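Here we start with a single chain on its own, the form predicted alone, put down as structure tokens.
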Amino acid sequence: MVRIEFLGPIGKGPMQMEAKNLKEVAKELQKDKELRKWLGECAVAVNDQLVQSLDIELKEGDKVTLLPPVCGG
């Protein structure tokens, strides 16, 4: 299992799931339409340490955490 995580305003609790990578991941979340719209938006960390690719294999306990973008200065 690995823990998902939502931070900011996508106003969603952890989850666990089954996933061998992020692809996974990813068509899982995308079945929740609230979620959809942020997918394409976030930036992704698995285990704290932000990712550029769905191609990253995942392994028992790894968290992977979905980053919208935020405005600032």
The other form holds:
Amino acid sequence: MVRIEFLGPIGKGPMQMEAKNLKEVAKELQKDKELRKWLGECAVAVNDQLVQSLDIELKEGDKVTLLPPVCGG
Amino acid sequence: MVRIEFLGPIGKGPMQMEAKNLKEVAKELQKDKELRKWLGECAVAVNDQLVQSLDIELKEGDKVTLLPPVCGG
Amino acid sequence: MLELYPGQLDVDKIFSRWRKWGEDKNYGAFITFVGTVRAEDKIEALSFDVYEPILAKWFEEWQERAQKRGAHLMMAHSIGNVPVHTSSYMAAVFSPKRRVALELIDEFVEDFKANAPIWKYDVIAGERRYARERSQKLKGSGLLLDGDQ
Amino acid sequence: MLELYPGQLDVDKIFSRWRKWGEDKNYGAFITFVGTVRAEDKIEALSFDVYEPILAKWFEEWQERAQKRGAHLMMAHSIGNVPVHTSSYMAAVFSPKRRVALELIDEFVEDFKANAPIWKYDVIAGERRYARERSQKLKGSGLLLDGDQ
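Could you present the same protein in the form predicted together with its partner chain, rather than the form predicted alone shown above?
Then the entire complex follows, led off by the chain already shown.
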């Protein structure tokens, strides 16, 4: 199981899912219509490291985080 | 009479002299050997306005100021 | 050092503490940036969500970059509501000489705006609205929809 | 506003007063630069002469430039001796947005270094020595020796 967290304005509690890599996470999240509109503008972190590719293996207990557009200050 | 002021490290009290323009002031100050070494690196203000030319008429009571190299802060 | 506070920053207190920290370290230049909530479009406050784990990593990378140039960074940010005319963000650079300090404060504040994992909301009539149009996508955004081409 | 003080600056107090001045004016960015005397080459203090009439004009011209960009400047400087690890110079910019503030603080501090009519001395063993090698000639220097070609 991996844990998916949705930050800031997405306003959605964390999910658990079975996924061997980020591609599987993407496929699963795309099924959720509400979420789909966020996917196009969210960056992704695996275990708090931002990633630039879906080609990333996941293991039990990994955390995948979705980060919508930011504006600090 | 015009008044000549020497700022900062020149360490010289003000002078009064008769001068119709800055050229005459320059000629007079160049006679002072101690001062001569400062003249090459000093900027000049007439009535607290920095000037870029000796071609400036002076009138009674005008103030000519010599400003050596600066370093604030 | 990275500091997070609930609500508005006590700017004078943070400034004074940072300044004292640097006092005996022989830095010649100390620059601070203070960001204050402007009154516009009927907002009564801004509100912030902060994701600390990634913010802390981002800050540590900047701290290492600063140290290579002989400098040191400080930052403070608010979490939650920050009323109009009070401050939500402070950044500071200490460095031996002024050029490094002047360049770093600019680079650091700009990169903060583009990359710090913080979300901003306008608070209007007590309601929190995501400031989407002022927000910037992080690098790699869209990955989960488009894949990586 | 231009402020001159005998001896070292009370940095926290000046910062706090400036910040309060800007508090209700809807500036979004407030940047301060603090210059502190570094311990080097056995100096115990720096010492400063200031020629206020020309400094005030120089500052007023900068204030007008800042106002055209919607910004406001503050500056404080010491006269006389300022011990090592205490501060002799503060500058500040207020502006609605950060870009103008970040650019102005850089331009203002650099121009200050090149053009403010202030003379610096190292104080070593109680003696004041003109910091000639760190000083810069003002525009038009040498006029009285060379004339204007």
